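What follows is one chain in C-alpha coordinates, specifically the form predicted on its own.
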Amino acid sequence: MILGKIVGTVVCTQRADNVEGARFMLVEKCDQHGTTTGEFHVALDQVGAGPGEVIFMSNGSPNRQTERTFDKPIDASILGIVDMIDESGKVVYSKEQG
(Lines of atoms letter the chains of each structure in order from A and count residues from 1; the text may use other names and numbers.)
(Lines give C-alpha, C1' and ligand atoms only; values in the text may rest on other atoms or scores of the structure.)
Protein backbone atom coordinates (compact mmCIF):
# COMPACT_ATOMS: atom_id res chain seq x y z
CA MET A 1 0.00 0.00 0.00
CA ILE A 2 1.06 3.56 -0.73
CA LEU A 3 0.11 6.63 1.30
CA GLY A 4 -0.98 9.69 -0.66
CA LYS A 5 -2.90 12.93 -0.47
CA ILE A 6 -5.71 13.86 -2.86
CA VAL A 7 -4.59 16.99 -4.73
CA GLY A 8 -7.01 17.04 -7.66
CA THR A 9 -9.43 15.34 -10.01
CA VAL A 10 -8.60 13.90 -13.44
CA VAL A 11 -11.39 14.21 -16.02
CA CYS A 12 -11.33 12.15 -19.23
CA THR A 13 -14.12 12.25 -21.80
CA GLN A 14 -12.65 9.32 -23.75
CA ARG A 15 -11.49 6.24 -21.79
CA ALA A 16 -10.82 2.59 -22.53
CA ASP A 17 -10.92 1.22 -18.97
CA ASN A 18 -14.57 0.04 -19.13
CA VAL A 19 -15.12 0.85 -15.43
CA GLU A 20 -18.62 2.27 -15.24
CA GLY A 21 -18.99 5.46 -13.19
CA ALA A 22 -15.22 5.68 -12.66
CA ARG A 23 -13.85 8.72 -10.86
CA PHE A 24 -10.11 9.33 -11.11
CA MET A 25 -8.14 11.42 -8.63
CA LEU A 26 -4.71 13.02 -8.77
CA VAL A 27 -2.77 11.66 -5.79
CA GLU A 28 0.54 12.99 -4.48
CA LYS A 29 2.52 10.46 -2.47
CA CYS A 30 3.09 11.39 1.17
CA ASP A 31 4.82 10.08 4.26
CA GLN A 32 3.15 8.91 7.48
CA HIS A 33 2.87 12.54 8.65
CA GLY A 34 0.94 13.61 5.55
CA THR A 35 3.92 15.51 4.10
CA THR A 36 3.85 15.26 0.30
CA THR A 37 6.84 14.04 -1.75
CA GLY A 38 6.30 15.52 -5.23
CA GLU A 39 5.52 12.15 -6.86
CA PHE A 40 2.09 11.93 -8.48
CA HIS A 41 -0.26 9.10 -9.50
CA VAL A 42 -3.68 8.96 -11.14
CA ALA A 43 -5.87 6.49 -9.23
CA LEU A 44 -9.39 5.13 -9.50
CA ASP A 45 -11.32 6.33 -6.46
CA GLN A 46 -13.21 3.39 -4.98
CA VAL A 47 -14.07 4.99 -1.63
CA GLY A 48 -15.26 8.58 -2.27
CA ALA A 49 -12.08 10.40 -1.24
CA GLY A 50 -12.01 14.19 -1.33
CA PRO A 51 -9.48 16.99 -1.75
CA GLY A 52 -6.79 17.11 0.94
CA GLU A 53 -7.59 13.70 2.40
CA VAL A 54 -4.78 11.25 3.11
CA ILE A 55 -5.56 7.91 1.50
CA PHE A 56 -3.94 4.56 0.94
CA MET A 57 -3.78 3.12 -2.52
CA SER A 58 -2.56 0.07 -4.32
CA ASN A 59 -0.38 0.25 -7.41
CA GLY A 60 0.23 -2.29 -10.16
CA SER A 61 -1.46 -5.53 -11.23
CA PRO A 62 -3.23 -6.24 -7.88
CA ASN A 63 -5.62 -3.41 -8.82
CA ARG A 64 -7.30 -5.71 -11.31
CA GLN A 65 -8.45 -8.02 -8.52
CA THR A 66 -11.35 -6.06 -7.00
CA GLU A 67 -14.93 -6.79 -8.02
CA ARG A 68 -15.16 -3.45 -9.80
CA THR A 69 -11.81 -3.68 -11.61
CA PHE A 70 -11.49 -7.39 -12.38
CA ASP A 71 -9.55 -7.77 -15.66
CA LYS A 72 -9.71 -4.02 -16.32
CA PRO A 73 -6.65 -1.91 -17.25
CA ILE A 74 -6.38 -0.12 -13.89
CA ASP A 75 -2.89 0.59 -12.53
CA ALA A 76 -3.75 2.41 -9.27
CA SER A 77 -6.78 2.35 -6.96
CA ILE A 78 -7.69 4.30 -3.84
CA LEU A 79 -8.78 1.67 -1.33
CA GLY A 80 -9.12 3.60 1.92
CA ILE A 81 -9.28 7.01 3.59
CA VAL A 82 -6.84 7.31 6.50
CA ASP A 83 -8.31 8.43 9.83
CA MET A 84 -5.21 8.03 11.99
CA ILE A 85 -1.64 6.73 11.85
CA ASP A 86 0.04 5.46 15.01
CA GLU A 87 3.82 5.03 14.78
CA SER A 88 5.56 3.38 17.74
CA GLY A 89 2.74 4.29 20.11
CA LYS A 90 2.53 7.95 19.02
CA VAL A 91 -0.15 9.41 16.75
CA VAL A 92 1.77 10.98 13.85
CA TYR A 93 -1.26 11.75 11.66
CA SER A 94 -4.91 12.36 12.48
CA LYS A 95 -7.59 13.31 9.96
CA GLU A 96 -9.18 15.56 12.59
CA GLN A 97 -5.94 17.54 13.00
CA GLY A 98 -5.30 17.70 9.24
Contents of the next structure:
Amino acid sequence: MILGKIVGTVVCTQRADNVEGARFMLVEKCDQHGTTTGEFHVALDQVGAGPGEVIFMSNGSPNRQTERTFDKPIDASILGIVDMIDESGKVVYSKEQG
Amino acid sequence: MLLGRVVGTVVSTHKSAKIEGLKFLLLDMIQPATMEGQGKYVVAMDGVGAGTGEIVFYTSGSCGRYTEATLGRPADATIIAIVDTIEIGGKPTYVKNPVIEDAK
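I've shown you the form predicted on its own. Could you give me the structure of the form predicted together with the partner chain?
Up next: the whole complex, starting with the chain shown before.
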Protein backbone atom coordinates (compact mmCIF):
# COMPACT_ATOMS: atom_id res chain seq x y z
CA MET A 1 0.00 0.00 0.00
CA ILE A 2 1.00 3.64 -0.51
CA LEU A 3 1.19 6.40 2.11
CA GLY A 4 -0.51 9.63 1.06
CA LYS A 5 -1.97 12.88 2.35
CA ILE A 6 -5.51 14.03 1.55
CA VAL A 7 -4.99 17.35 -0.22
CA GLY A 8 -8.39 17.88 -1.80
CA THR A 9 -11.45 16.41 -3.51
CA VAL A 10 -12.43 15.51 -7.07
CA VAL A 11 -16.10 15.95 -7.93
CA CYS A 12 -17.59 14.28 -11.02
CA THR A 13 -21.19 13.63 -12.02
CA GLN A 14 -20.64 11.81 -15.32
CA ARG A 15 -19.19 8.47 -14.20
CA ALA A 16 -19.00 4.80 -15.23
CA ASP A 17 -17.83 3.27 -11.95
CA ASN A 18 -21.27 2.25 -10.55
CA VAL A 19 -20.14 2.85 -6.97
CA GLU A 20 -22.98 4.06 -4.77
CA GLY A 21 -22.29 7.44 -3.12
CA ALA A 22 -18.65 7.47 -4.23
CA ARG A 23 -16.47 10.17 -2.66
CA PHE A 24 -13.23 10.73 -4.59
CA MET A 25 -10.33 12.32 -2.76
CA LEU A 26 -7.21 13.90 -4.23
CA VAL A 27 -4.28 12.16 -2.55
CA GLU A 28 -0.68 13.32 -2.77
CA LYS A 29 1.86 10.55 -2.13
CA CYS A 30 3.96 11.15 1.00
CA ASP A 31 6.78 9.49 2.91
CA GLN A 32 6.71 8.12 6.45
CA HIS A 33 7.24 11.62 7.84
CA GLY A 34 4.16 12.95 6.02
CA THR A 35 6.30 14.88 3.52
CA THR A 36 4.50 15.01 0.17
CA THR A 37 6.22 14.01 -3.09
CA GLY A 38 4.27 15.83 -5.84
CA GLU A 39 2.65 12.66 -7.20
CA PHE A 40 -1.16 12.77 -7.18
CA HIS A 41 -3.76 9.99 -7.23
CA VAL A 42 -7.54 10.01 -7.21
CA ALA A 43 -8.78 7.48 -4.66
CA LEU A 44 -12.19 6.30 -3.49
CA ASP A 45 -12.63 7.12 0.19
CA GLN A 46 -13.76 4.08 2.20
CA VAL A 47 -13.06 5.33 5.73
CA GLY A 48 -14.27 8.95 5.91
CA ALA A 49 -10.83 10.54 5.58
CA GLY A 50 -10.61 14.34 5.79
CA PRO A 51 -8.32 17.02 4.38
CA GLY A 52 -4.75 17.00 5.73
CA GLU A 53 -4.94 13.48 7.08
CA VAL A 54 -2.22 10.95 6.28
CA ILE A 55 -3.74 7.74 4.94
CA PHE A 56 -2.74 4.57 3.22
CA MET A 57 -4.36 3.41 0.05
CA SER A 58 -4.42 0.23 -1.94
CA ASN A 59 -3.66 0.27 -5.68
CA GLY A 60 -4.58 -2.07 -8.52
CA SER A 61 -6.93 -5.04 -8.67
CA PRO A 62 -6.84 -5.88 -4.94
CA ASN A 63 -9.13 -2.90 -4.69
CA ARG A 64 -12.01 -4.94 -5.94
CA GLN A 65 -12.01 -7.03 -2.73
CA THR A 66 -14.26 -4.76 -0.65
CA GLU A 67 -18.08 -4.85 -0.71
CA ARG A 68 -18.38 -1.41 -2.29
CA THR A 69 -15.80 -2.05 -4.98
CA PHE A 70 -16.46 -5.72 -5.84
CA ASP A 71 -16.45 -5.99 -9.68
CA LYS A 72 -16.12 -2.22 -9.97
CA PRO A 73 -13.47 -0.37 -12.03
CA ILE A 74 -11.78 1.20 -8.98
CA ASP A 75 -7.99 0.79 -8.81
CA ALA A 76 -7.27 3.01 -5.79
CA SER A 77 -9.11 3.29 -2.50
CA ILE A 78 -8.30 4.74 0.90
CA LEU A 79 -8.36 1.93 3.43
CA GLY A 80 -7.01 3.53 6.61
CA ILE A 81 -6.29 6.83 8.36
CA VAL A 82 -2.82 6.83 9.96
CA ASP A 83 -2.51 7.76 13.64
CA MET A 84 1.19 7.13 14.13
CA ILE A 85 4.23 5.76 12.30
CA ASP A 86 7.40 4.71 14.04
CA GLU A 87 10.63 3.80 12.32
CA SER A 88 13.36 1.89 14.18
CA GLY A 89 11.59 2.64 17.47
CA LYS A 90 11.32 6.41 16.88
CA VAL A 91 7.96 8.10 16.12
CA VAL A 92 8.36 9.74 12.71
CA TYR A 93 4.75 10.75 12.23
CA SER A 94 1.87 11.28 14.63
CA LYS A 95 -1.57 12.61 13.83
CA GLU A 96 -1.58 15.00 16.80
CA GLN A 97 1.64 16.71 15.75
CA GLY A 98 0.58 16.56 12.08
CA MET B 1 -7.03 6.42 -10.52
CA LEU B 2 -5.01 9.00 -12.43
CA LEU B 3 -5.98 12.38 -13.82
CA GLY B 4 -5.55 13.36 -17.46
CA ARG B 5 -6.71 15.90 -20.05
CA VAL B 6 -8.24 14.52 -23.26
CA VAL B 7 -5.97 16.01 -25.94
CA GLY B 8 -6.96 13.89 -28.92
CA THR B 9 -8.26 10.63 -30.33
CA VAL B 10 -6.49 7.53 -31.58
CA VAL B 11 -8.07 5.76 -34.55
CA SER B 12 -7.13 2.21 -35.50
CA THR B 13 -8.93 0.23 -38.19
CA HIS B 14 -6.53 -2.71 -38.15
CA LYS B 15 -6.91 -3.96 -34.58
CA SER B 16 -7.88 -6.87 -32.39
CA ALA B 17 -11.50 -7.88 -32.80
CA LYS B 18 -11.76 -7.84 -29.00
CA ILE B 19 -11.57 -4.05 -28.98
CA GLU B 20 -13.92 -3.38 -31.86
CA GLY B 21 -16.40 -0.54 -31.39
CA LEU B 22 -14.46 1.24 -28.62
CA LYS B 23 -13.30 4.85 -28.72
CA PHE B 24 -9.62 5.48 -27.83
CA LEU B 25 -8.69 8.84 -26.43
CA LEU B 26 -5.23 10.37 -26.09
CA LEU B 27 -4.68 11.63 -22.53
CA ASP B 28 -1.97 13.96 -21.33
CA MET B 29 -1.38 13.27 -17.63
CA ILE B 30 -1.93 16.45 -15.60
CA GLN B 31 -0.56 17.86 -12.36
CA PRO B 32 -3.76 18.89 -10.50
CA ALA B 33 -2.14 21.72 -8.52
CA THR B 34 -1.18 23.58 -11.73
CA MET B 35 -3.46 21.73 -14.20
CA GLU B 36 -0.45 21.54 -16.55
CA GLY B 37 0.14 18.55 -18.80
CA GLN B 38 3.21 16.52 -17.88
CA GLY B 39 3.99 15.31 -21.38
CA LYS B 40 3.24 11.71 -20.34
CA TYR B 41 0.63 10.25 -22.66
CA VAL B 42 -1.77 7.32 -22.37
CA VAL B 43 -4.20 5.80 -24.84
CA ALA B 44 -7.30 5.14 -22.78
CA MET B 45 -10.58 3.47 -23.67
CA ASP B 46 -13.56 5.78 -23.26
CA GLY B 47 -16.09 4.48 -20.77
CA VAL B 48 -18.07 7.71 -20.28
CA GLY B 49 -18.22 9.65 -23.56
CA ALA B 50 -15.45 12.14 -22.81
CA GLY B 51 -14.53 14.84 -25.33
CA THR B 52 -11.33 16.63 -26.28
CA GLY B 53 -10.29 19.23 -23.71
CA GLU B 54 -12.12 17.60 -20.83
CA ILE B 55 -10.40 16.53 -17.60
CA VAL B 56 -10.98 12.89 -16.75
CA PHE B 57 -9.56 10.15 -14.58
CA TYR B 58 -8.95 6.58 -15.63
CA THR B 59 -8.54 3.23 -13.91
CA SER B 60 -5.57 0.99 -14.78
CA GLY B 61 -4.70 -2.67 -14.99
CA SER B 62 -7.35 -5.34 -14.74
CA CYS B 63 -9.76 -2.85 -13.14
CA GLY B 64 -10.09 -1.37 -16.63
CA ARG B 65 -12.26 -4.32 -17.62
CA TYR B 66 -15.06 -3.55 -15.16
CA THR B 67 -17.11 -0.95 -17.01
CA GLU B 68 -20.03 -1.77 -19.31
CA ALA B 69 -18.01 -0.60 -22.32
CA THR B 70 -14.97 -2.77 -21.54
CA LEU B 71 -16.38 -5.87 -19.77
CA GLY B 72 -14.49 -8.95 -20.98
CA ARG B 73 -12.15 -6.90 -23.16
CA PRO B 74 -8.38 -6.42 -22.93
CA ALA B 75 -8.68 -2.92 -21.43
CA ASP B 76 -5.91 -1.77 -19.05
CA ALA B 77 -6.73 1.96 -19.07
CA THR B 78 -10.39 2.97 -19.03
CA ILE B 79 -11.76 6.44 -18.43
CA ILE B 80 -14.40 6.12 -15.71
CA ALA B 81 -15.23 9.78 -14.93
CA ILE B 82 -15.38 13.26 -16.41
CA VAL B 83 -14.23 15.71 -13.74
CA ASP B 84 -16.41 18.70 -12.82
CA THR B 85 -14.21 20.28 -10.13
CA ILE B 86 -10.87 19.68 -8.45
CA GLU B 87 -10.29 21.41 -5.14
CA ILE B 88 -6.99 21.54 -3.23
CA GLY B 89 -6.83 22.96 0.29
CA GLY B 90 -10.37 24.29 -0.12
CA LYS B 91 -9.56 26.24 -3.30
CA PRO B 92 -10.75 25.07 -6.74
CA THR B 93 -7.86 24.45 -9.12
CA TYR B 94 -10.24 23.35 -11.89
CA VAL B 95 -13.93 24.02 -12.60
CA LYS B 96 -15.41 22.49 -15.73
CA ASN B 97 -18.17 25.07 -16.36
CA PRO B 98 -17.25 28.16 -14.35
CA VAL B 99 -20.32 30.34 -13.58
CA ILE B 100 -19.60 33.73 -15.21
CA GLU B 101 -20.86 36.57 -12.97
CA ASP B 102 -23.08 39.07 -14.84
CA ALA B 103 -21.34 42.37 -15.43
CA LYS B 104 -22.90 44.89 -13.01
